[in-house]
Amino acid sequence: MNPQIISTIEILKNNIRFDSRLVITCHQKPDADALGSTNALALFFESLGIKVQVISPSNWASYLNWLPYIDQVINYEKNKQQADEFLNQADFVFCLDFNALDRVHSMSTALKLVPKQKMILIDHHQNPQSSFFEYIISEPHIPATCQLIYYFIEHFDVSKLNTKMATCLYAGIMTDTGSFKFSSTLPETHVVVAELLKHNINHQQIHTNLFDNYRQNRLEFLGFILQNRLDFLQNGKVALLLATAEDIQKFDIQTGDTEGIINLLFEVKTVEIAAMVTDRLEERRWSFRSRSHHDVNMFAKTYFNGGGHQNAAGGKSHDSLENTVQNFKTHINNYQFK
């Protein structure tokens, strides 16, 4: 691992005391990597006898409610006053799995009030907003923040790693690597997973909890939008999938119900770039995925106020659904495929 990151961990190890009060947070609408990393880190610090509070900027998908420590997580949108008190009293605030404060939406104002010397970033997205953080552990080539948290625990005190922490970390690594099929998966990722498996985790049950735990309406929604809202552009190299506000209401789509749908578009062998836009009324939310060298991070950053990774990124638009779709088609039709 990067020697500078090891040095940062050592500095934090020396500065975090047994009487320290810690807050750990992540991005809005957290996924398994976000909550897996926050909960594992919280469990680790609690094993050292250090006071911790995990705050999620918003609610999360119900299929994540099995994660260890989830019952201790505060939803900022529902408990703003309580959460702000924890932030005001914190000696350090760990920010996991996001690279910029706008990823926490309504919680960003509170985080901007936290003194920089208390702020710690641990993340794997490109272009971190480094001006807000005193301590930065940023490795965009690492496929999951949970892998970085494993390294943090390994260098801090690996003897404390237990089944609950390993379960959280495995869940995040597995989802952010697409069950280890994404090109971002490293040899070191498998080494980390091998270490996690030594801690008596039930990897089959974790997979079932994450991928086979949806309501019937999700399958009905998926069938409908694939039949009625799917378009192919650039001679089949681009797949575009829409979910209108009416679709979301009709099928009672909730947080997490659209997770992973975009990846299904790569079952078509000609598809090199996949895009999905969801109309959430207040804004249109974009997801982008790509194969190989196609940089959807730059595409999202340039045209849709977003970003992420080279092969997986997100964005948003306040244009109407019709206008943002037309905007996408204009730019993607100008994209030069090699």
Ligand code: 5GP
Second form
Amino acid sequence: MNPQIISTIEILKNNIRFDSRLVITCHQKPDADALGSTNALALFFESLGIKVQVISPSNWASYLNWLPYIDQVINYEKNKQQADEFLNQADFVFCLDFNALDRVHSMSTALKLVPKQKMILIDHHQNPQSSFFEYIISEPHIPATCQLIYYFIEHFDVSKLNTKMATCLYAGIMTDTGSFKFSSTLPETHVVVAELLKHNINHQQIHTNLFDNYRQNRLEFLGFILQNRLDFLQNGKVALLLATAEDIQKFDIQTGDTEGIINLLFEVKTVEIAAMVTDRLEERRWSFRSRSHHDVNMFAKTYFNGGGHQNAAGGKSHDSLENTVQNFKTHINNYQFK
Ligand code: 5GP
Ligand code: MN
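What does the same protein look like in the form predicted together with the ligand, given that the last one was the form predicted alone?
What follows is the whole complex; the chain from before opens it.
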């Protein structure tokens, strides 16, 4: 492991006191890696007797409601005043699983008011906005923030690691590695997972909770959009899937219901880049995935006000669905496949 991570953890271990007040947050619309990280870290600090508050910048998918510690997490959009107080009083603010302050949406104003010397980043996205943070653990080659949180706990006080923390960490690592399938999965990831499995976690139940936990509407929505809203470009190398505002409403699609759908597009063997756009009324949300060297992080950053990782990124547009799709088609048709 990068020795600088260990030295940052050692510095934090010296600076965080038993009477410190900590806030832990993550990106908006958090996924299992984001909430797995926040909750494992909160459980860890609580086991040391340190006060902590987890704040999610927004709501989260209901399929995450089984995660340990989830009932202690507050939603910034619903409890702004209370959350702002926690942020004001915090001695340290841990920012997990995001690289830029616009990833916390309406919470970014409050986060920008926190003095830099209190700000800690632990993340695995490319191009972190480093100027906002005093302490930085930014490891884009690590497949999940939960793997970094494991290292944090390991070097802070591994004797405290328990089943609940291990469950949170396994959930995040498993999701962000696509169940250990993505090329980002490292030998070290499996070593960490082996350690987590020693803590009596029920890995089969975690998979069921995350992947087989939807309402019937999701399957019906999936069938409909695959039949009616799927397009192939660049001789089948690009798959594009749309969900209109009407589709979202008709099938009652909620936060989290679209999770994982984009990965199905790779079942077509010619596909090298997959894109999905969802009309969320307030904005058009883009998801991009790619195989091998195709850099969707760069693509999302350049054309869709987003970012992420080389093979998985997201973005947004305030154009109409029709215009943003046209925009995508123009740029992707100009993309040179090599
Ligand atoms: P998803 O398509 O699952 O929403 O996101 C894929 C990856 O890209 C995730 O790692 C996510 O954190 C990142 N991502 C999604 N949307 C954005 C965005 O608007 N800006 C940035 N910087 N990253 C994003
Ligand atoms: Mn992540």
